[in-house]
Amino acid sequence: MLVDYRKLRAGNLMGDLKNDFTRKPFVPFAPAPRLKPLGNIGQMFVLAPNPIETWTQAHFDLPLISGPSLVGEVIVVNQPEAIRHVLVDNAANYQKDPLQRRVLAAGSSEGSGLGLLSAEGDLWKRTRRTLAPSFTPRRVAGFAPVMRERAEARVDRWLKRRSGAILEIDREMTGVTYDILSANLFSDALAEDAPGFERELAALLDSIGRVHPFDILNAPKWLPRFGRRKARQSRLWFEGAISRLIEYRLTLMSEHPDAVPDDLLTALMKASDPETGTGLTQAEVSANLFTFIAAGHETTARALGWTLYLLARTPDWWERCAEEACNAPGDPAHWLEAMPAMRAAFEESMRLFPPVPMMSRIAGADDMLGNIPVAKGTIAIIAPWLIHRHTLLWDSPGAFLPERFLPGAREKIDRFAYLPFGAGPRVCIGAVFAQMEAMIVLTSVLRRVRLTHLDGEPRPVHRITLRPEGRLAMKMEIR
């Protein structure tokens, strides 16, 4: 097994990109492993505030793990066709497990669980068949101006400012990924508000993804958890939002049917199950809205964010994607094939900073992963965190290296060693948005300014998504 890996590692990397290692390659800093695994007590006070810190060097070499924990039985998945086998091919036998839910959970409402990213089962089916059409390439490229129009006005803000002023990059990212979202979601409808928007957000995401101890113990819900008064009032405050939208656009439709904006919330709406032709409900369509405003606008904005920050760090690979910004077809819908480095500088992010760095599922009956036998109730871990940086299956795995992912190189990466928007049926339904997405807001911000990573190393903290600990302070200079 060991020497397949080996193999394929080989032949990913280091091999066939030798000319580009003139360079000593940038280390971002990321928390050393621990030497041995932390007992039950340690574990859970660790898992709260930053469940990354858990891992041992052990979980970075081997391709499979598995033992007892404090959810019960555990196996930690590193070995790709392991992967498969948990993500595809045997998918109908692991779902979401309960410590998961009770997770995303924090500060939910009733219906929270019926939007994609909780839902299960047959209710899963119908709403991914339902929302699937509003995300062909072809009805995302129709989104790309308006992405254009709202990354370059964010920038035009920038220049506003004379050059040296200091920006929140973090902050920022978070600004124009819901300028975007704002726009092709629901034209603007809540664009009003904007400030409350991120202010909600941000304290929303700070208590989802927290394991706290009395998660991991499964204590009643009615035990305060520290952090989830505020989650809730943020989650209340998202759902009123959300139903005075709707039942604006119900208003709209009935008596005004020429006026209703052609965005995402109207697909949403108006979308039916092609098998039994079920629109979705009125709570379904506010859960779905919910998980592209707080799942899908803040894993883009995080991605963005260690993005600029890398290429901030390595003003090589900086000068390298500003060219091809500046040299970008007029058509922004095909950015994302005309500028292969920064694809790769992008892609190469989300290797070492993962969107999502973590995700489990739960056996529903006995199986196999490779030569383990895995019982009833196991927790199968599949954390891209480890997976990006593992030992077997990448060289220099925690050096910023984007000629990993150039044209030639990319193509030899194995499918599930490489997972920034999940695999199998469950994979992110918004992945060619987001991507694109990505691609107009570096492109608008590269040809231009010049950024200026500021001291300190920021600290990757793990909460529903990776984030910096504090905030990502650059130095603009206009080009």
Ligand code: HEM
The other form holds:
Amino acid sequence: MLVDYRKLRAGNLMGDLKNDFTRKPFVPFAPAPRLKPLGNIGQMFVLAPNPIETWTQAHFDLPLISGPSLVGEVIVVNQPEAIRHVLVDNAANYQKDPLQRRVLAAGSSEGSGLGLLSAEGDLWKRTRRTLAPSFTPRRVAGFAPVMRERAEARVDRWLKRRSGAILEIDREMTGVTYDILSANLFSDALAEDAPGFERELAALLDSIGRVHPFDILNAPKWLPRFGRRKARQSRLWFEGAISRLIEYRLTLMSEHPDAVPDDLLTALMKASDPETGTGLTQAEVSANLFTFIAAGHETTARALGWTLYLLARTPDWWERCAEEACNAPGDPAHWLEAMPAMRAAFEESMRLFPPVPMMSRIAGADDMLGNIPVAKGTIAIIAPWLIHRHTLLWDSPGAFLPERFLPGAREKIDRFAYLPFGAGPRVCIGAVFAQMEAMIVLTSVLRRVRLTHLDGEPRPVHRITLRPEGRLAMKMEIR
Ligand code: HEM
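Given the form predicted on its own above, produce the structure of the same protein in the form predicted in complex with the named molecule.
Below: every chain and molecule of the assembly, starting with the one above.
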């Protein structure tokens, strides 16, 4: 039985909350949905620069849409019950699809498929079991003091400049999430490579994030993809840096075991599968280290950038969150529970601008979604960009209304109508890490400065993650 959409919508939404806001809500810019679907050629040209611009109004209005496309038969799944079916109840039938894997593997050597994000089958199961203990809430709480130290150090650097200074907030958030990951993942062992690291990661994500027409057409690998040479160079740069890091850590472990830092890299190298007792191979450690860097750093940075932009555009919410930040309790590991307004603003930001705007799977066998038959080989698209702005699921879907996520309202949101971290067995392993980090960075910023957004409204661009086009410039006032 499928959910009654209208009932769900009423429960989710603003009916109970109408009194909580009297102002006109802020509606950030988003590309207007197309009135008619693009043809095959049009799709190729729009998919490459910005896939979110291919969606039509029907994709924001209908629960399920299926039909042929450039990549074969596709079904776009917006209905919570059907999403649950694909990601949880019948997850074994829906592996990650080849197009997504081709895009993620751009410029890669053979080892990149070993990382948790793109692994499948037994390798994925074994890796997930092995890595899960490193990401439990208790283990992640241990990272909170270092997260706080790095976030405050970043704001200290800003304060050396005068009130009125202009900050490129997106770059700043990339910098602070790198600092935090570098400290917790490998104890800053790549410190001298930091500028190269940021440069190469930005280049890599920019080029692999573009869906290349040859990938859509599944053209042979030897056909050169324009713009992918840079991705390959960046991958090689990372592979070099990561293998130096692992070699150095192995030497330390054998020669000076007492000096080995208690970070995620050590955990990765020592981890063993609780079922079989086997550890990760060196190639697997390397692939997962790269996965954490790529998956864990850019996503959180973009979520923080969008949140600061939306708060800067809604001064009442900025003040409400700043007040919470100033009264935050001592232990940063508890800030997520201690700051309902800040958490609501962060969650609402990831609703409007989900850092991962699209996930996809391929049906391994014939299936049914709602009353639509799904043939083996069909690609199921689960796009938070659509689901989070769906007219059947949300009132005023384009408006920034953190009220939706305050305690009392939050519980009414269907688990499968809000998916910034995905769901089911392949749910983001770093979700606790990312949320704790976000609260700590936002608190450190809001306690000490006030930001005003400059320039026009940013245009969201989908490049694996959802980023603002151009810079996110803001004027800083010291509080
Ligand atoms: C706001 C920040 C983040 C967001 C929005 C996010 C989002 C997601 C989503 C949607 C997925 C599922 C993809 C799918 O099902 O196809 C995912 C998977 C994953 N994420 Fe995150 N992520 C974030 C931060 C992190 C962090 C901090 C780490 C690691 C330190 C991380 C590591 C991973 C890994 C390894 C996977 C693959 C899990 C698996 O397949 O078993 N992510 N993430």
